[in-house]
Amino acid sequence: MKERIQTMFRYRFLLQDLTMRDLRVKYRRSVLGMLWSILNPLLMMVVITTVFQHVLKVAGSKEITDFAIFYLTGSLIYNFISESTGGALNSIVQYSSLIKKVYIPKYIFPLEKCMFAFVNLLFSLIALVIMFIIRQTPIHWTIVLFPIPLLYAFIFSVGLGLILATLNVFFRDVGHLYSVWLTAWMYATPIIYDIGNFSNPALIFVMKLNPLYHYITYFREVAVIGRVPGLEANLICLLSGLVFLVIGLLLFKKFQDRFILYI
């Protein structure tokens, strides 16, 4: 692990350049540019709030009565994990020409996709600030703890991204299957509903096996509710991320020397 950290430090400028390149490519020829990182979650929030709260009359949460804020806090975390892992999945194949020409630690590429998505997430948080102002949402001191769930989610994303990147080199169908999984994952995550409204203990238990549930709940508690999550919540978030990270690193290390034969 120490060696990997030292290697990452040596290649920090490459990570920075690749991240900036992705940002430029994403917003190239766009009039609003990076503003779309703020406008996109706001516009999606308007659509979802209109459909679910006003048309379908779906209540947001027992604790959070503002459905717009409830949805936005959940969607920001989900979108980050979706974008980071989806990008990491294709990263080795995407940079195959570069990998064949020069030696670069291959895990740099999935890591860069996660960092790129994290930068987008930080810009998207401005949308949440704007909604806090518009909706006059009370600000609690616990909001200063918001980086903690984001860090947990980042660790999880890097681990899952490494797993997906490895599998996608050998089985290109993984990309198609993962897009379907992301849709199912979204509906299995309390983004537009609160599992506190469910009465089936077995269903609640199964849904709590979802790491995204814990990251989103943690973020909502410190950013909106004003409650400091306990030791159990922190351990669940941290350990779930570390488990995926360790598995991802071991799997990636085991098969990375064979990547060149399949890309």
The other form holds:
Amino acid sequence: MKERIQTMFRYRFLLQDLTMRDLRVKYRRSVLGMLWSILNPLLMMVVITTVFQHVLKVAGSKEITDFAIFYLTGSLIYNFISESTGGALNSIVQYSSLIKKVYIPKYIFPLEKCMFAFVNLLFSLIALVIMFIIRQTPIHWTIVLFPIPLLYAFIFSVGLGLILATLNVFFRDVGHLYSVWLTAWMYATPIIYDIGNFSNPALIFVMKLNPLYHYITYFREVAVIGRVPGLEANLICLLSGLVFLVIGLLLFKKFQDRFILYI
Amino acid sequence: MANAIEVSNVTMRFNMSKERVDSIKEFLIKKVKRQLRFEEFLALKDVSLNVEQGDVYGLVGLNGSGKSTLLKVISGILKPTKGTAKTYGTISPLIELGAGFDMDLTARENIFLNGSVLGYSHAQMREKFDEIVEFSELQDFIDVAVKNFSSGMVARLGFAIATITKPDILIVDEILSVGDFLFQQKCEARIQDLMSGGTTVLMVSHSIEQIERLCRHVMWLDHGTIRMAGEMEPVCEAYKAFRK
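Right, the form predicted alone is done, so what does the form predicted in complex with its partner chain look like?
So here's everything in the complex, that chain up top.
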């Protein structure tokens, strides 16, 4: 165990370098560069707000009446999850040339994709700050708790990322299937609509099985509403993340020695 | 002398699926029909090898004899089907020069990336940066994307990075055959330099002259089994006789 931690510590530079490399490659030859991490969610927000609020007349929630803010808070978390897990899914296959030539602990690759998405998320938060200023949204002290839901989402994304990365090595179908799943997941998560609009208790129960619902709700409560989530919300968020992380680690550990034969 | 590399009874088995089963549907259908047959291929059969610290050990054999597989097992890239492979100390694998390069990044960026692939810290790399640039003779191209490099330039940079800090074990796979003769001489000089500093070297080469020049011990692999191993001269003589 001690040895593992030492190895991880030794490879932290690789983690950092790969993350930086991904950032560089992503914004290579774009004039605005990193600004896109802020602009992109803002522009998406304008599109979605126009369609859903002004054309389809969807409102935010009772507590967040500003639809633009309501959508943005949800989409930031969702985008992080979809970007991190989607990246992790392909990571082992993407880095196959490296894995075949040099010994590197393989979990570095899915982990790096989650870190990369997390850095993007942190930049995207500036978009939210800009919206707060434009809309003159009241700021509550609870906003300082914002790293907590992001951390829960990060744990979850690493877990799910490890699972997807492992499966994708053996069955490339997973990649195709997952892109469909991501779209379904987006509509199943209260990003555009509020769960409070539903009256069917069965439907609400099913929707609350979605870990993403809890991370987004947590984030909205501390960042916008100004309420500290209770113990129950914290436990649900933490445990759902840890369950995925443990399953992911066990699955990855079991199959990682065979990756090289399939990439 | 203590051993730097201990390989005991390593067998490496590959499943050569006649047709690749890459999709879940195929896998399930074949599993149900019990058609999941693999042709087994033993790349290494019960191979043992001990290399003492500071030794220079050569592997010879024809193509497909298992040399590179053995190097990969020792580097930890492949996990043996049976047996164990242990190494003591830091290990620098030169399986393919520039393996960790990202073609879109510049040489400067790649030096740091490749350094961290090999497990070096940024501080270490900053310290050695000038030395790497100097050895690879790429002063004028340091901010050029590596994709625009010639293969010789990539090889030079890769070799310079991998040998910059003195590893305890250096694994060299057939890389000294790239580049012009000047670069080859330079690489050999660097390897000899490392050897005199106590680095254990394990190398594969098709150039028997190079093996004779550098190695103290040699193993001759043939279809995954040890044909002969021991002091350099008798093994090399036997191998040369066999080639004729």
